[in-house]
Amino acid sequence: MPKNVTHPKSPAAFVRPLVRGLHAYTPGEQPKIRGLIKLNTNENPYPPSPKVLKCVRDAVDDRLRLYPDPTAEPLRWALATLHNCTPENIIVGNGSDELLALAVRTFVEPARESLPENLPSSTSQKKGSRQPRDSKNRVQFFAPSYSLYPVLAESHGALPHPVPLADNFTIPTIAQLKRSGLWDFRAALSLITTPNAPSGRGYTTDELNVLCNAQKGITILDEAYVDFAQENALELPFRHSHVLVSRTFSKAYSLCFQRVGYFIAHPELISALHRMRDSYNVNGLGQIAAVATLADLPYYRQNFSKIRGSRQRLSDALTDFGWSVLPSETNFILTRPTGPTAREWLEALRSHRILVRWFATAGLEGFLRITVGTDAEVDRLLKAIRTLIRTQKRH
């Protein structure tokens, strides 16, 4: 192996200081555990349509080669036809990650080259704190939401801003907002995760219009569980120009190996965000899988219900054991275990091959997430569960 050439600096000493102080996206286990039963990162249990693995296969070919449609062209169009508005409403992207990384250079001012090392985290603001009013460099969030937010804020030289839900992990009213002088509705970019994760819970569109109809930046609905809730959003961005709604192909349409996600907003804020986008962002294959999954949509809505049945099973199963369940409207539950604290929940069950979600964040370490599976999976963990428990009464 060659040696190293040597440099009078050192090669960190190349790196922006902005870039040396990050913290980076701590994504969930991928462990390659022959036989697990993995609950902890809200993939859909179900596969893709054989029609969608179909497609996918007959694509393996010659195109390869080729760069794929630069704009997702085909995509757009049938994503238009299905919410009934047109293709320059949509952007694609790879992954909703990438195009919500697109919205915090797009709209968001950088504040300097370097933060502050006390600047507030999406866990460490507390009630009743204030910041400085400095609107356009301000990238705000619900906590706890979407831990990739203040990753996405600080990696821009942005500043992140969160602010706490309400209790059970609800929104708070426009007169609580106001009232506590946190949120800030002038800020350039607020992210709302809706339904909420960590907690699964769902807000109803008529709130989350008038949170919106009282933000004067722009505001994006991140809708990634929308299809195992109640309501959606949708219609929000036809009614006010400054707000865009999220979507993926990956939770509830089994693709998070293709990566694909999408816009829907204004034609201008589209348009803003193209001018900015990486060429040919989105792989060939994966704009041939969401286009096939939008032309076998039953498939995947028998999915959403049995989805929607065995989250109900899990969380009365686990009531039964004296475990708070809150209520969800995703794919996954947030509970809260009796006994054993939830760290040691989560290492119990990983005895059993069974993976679940725990985060050692204020607020949320009493807690377990856990992704609601097959029946066979609800099973199992429920099995686990039982046993433990008894394991815990003899000791």
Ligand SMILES: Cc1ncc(COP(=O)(O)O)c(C=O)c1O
Given for the second form:
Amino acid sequence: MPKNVTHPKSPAAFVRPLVRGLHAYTPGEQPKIRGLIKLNTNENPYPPSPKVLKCVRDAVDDRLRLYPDPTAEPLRWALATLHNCTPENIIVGNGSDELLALAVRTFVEPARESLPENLPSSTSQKKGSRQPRDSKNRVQFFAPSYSLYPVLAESHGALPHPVPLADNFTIPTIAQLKRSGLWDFRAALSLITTPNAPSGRGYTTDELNVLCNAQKGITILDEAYVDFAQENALELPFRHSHVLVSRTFSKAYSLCFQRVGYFIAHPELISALHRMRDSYNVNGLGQIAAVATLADLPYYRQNFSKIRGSRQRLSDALTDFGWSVLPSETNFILTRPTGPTAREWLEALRSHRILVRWFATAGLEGFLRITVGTDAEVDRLLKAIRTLIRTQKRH
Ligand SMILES: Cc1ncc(COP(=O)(O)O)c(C=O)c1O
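Next up, the form predicted together with the named molecule in place of the form predicted on its own?
Entire complex below, previous chain first.
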């Protein structure tokens, strides 16, 4: 390595204090071990439709030297047709993660350059106070939910504001939220994962509507897993001008690799987000893959029903082992194993070349989150658990 020309400042001193103290989001492992069964990142076990693969292959030509459509126009038209709205109601992003980050930057005022270390932002709210001073700086979400939300808030210098879910990961009622004084109805941005991750719990449109009604700030319903659920809340952005729905092609439509997500909301909100995004934020092959996906929805609907069937079989079998399994409306389940700790189960399954997810988060340490795989993968998982239980009994 060539010797650095020395500068009086250390490289770290150039980095903003806020960024120096930032904890990055921890994505699930993506190891390249042959024969591994990957049930840790909620990817779809089935490939994209053959028609989608053909469209992507056919697009790999001279076009690659050109910039893609800057507003993903054909895709927004196809989505508008599907959802019975106009392209002005839709923005497409480089995965829904990009749009969630854009929403934080668009709707939330940064609070200060850096938060005092280890100080949870929620401590700044007085219990029972009706108009917390820093609502305009708050990114509010239920805990547990998608662990990216606090990272997005912190990287913007906003205040992450987690509020515990009720028992069994249900959303507290408005009366309970008011009584506890923890929930800030005026928070600049509230993010609701529905169905919830990592619990898999689904919420009804009615209860989400009641919550949206009570909200004074922007509210995003993050429906990343909604295609595996019984209900969706797509009507709510059309009833409430402060509500957005977030969707992704990653999970249900087997396109994690291509990074395509979208928001649906009032045109004024969408137009504000457009002003904040990069000019060519969605890659061309991703746009082509997503348009082709929408042209072959029956293929995907078959997959949803296969996954729901495998989810039931997996849940029943784990329950027979004595494990408790939360009801799921997603393509994963949250389960509390018996015997060894959840962390030990994670390691034991890994030794059988099966990857599941464990969170070192308060309230979740006793659980494993398992993505629903193909029936063959579910069989391999159950066989491994059965073998491990037998070995544990012998010792
Ligand atoms: C709740 C939730 N929202 C959003 C995302 C991001 O999805 P995308 O791949 O569209 O960025 C995920 C990914 O794991 C998720 O779990």
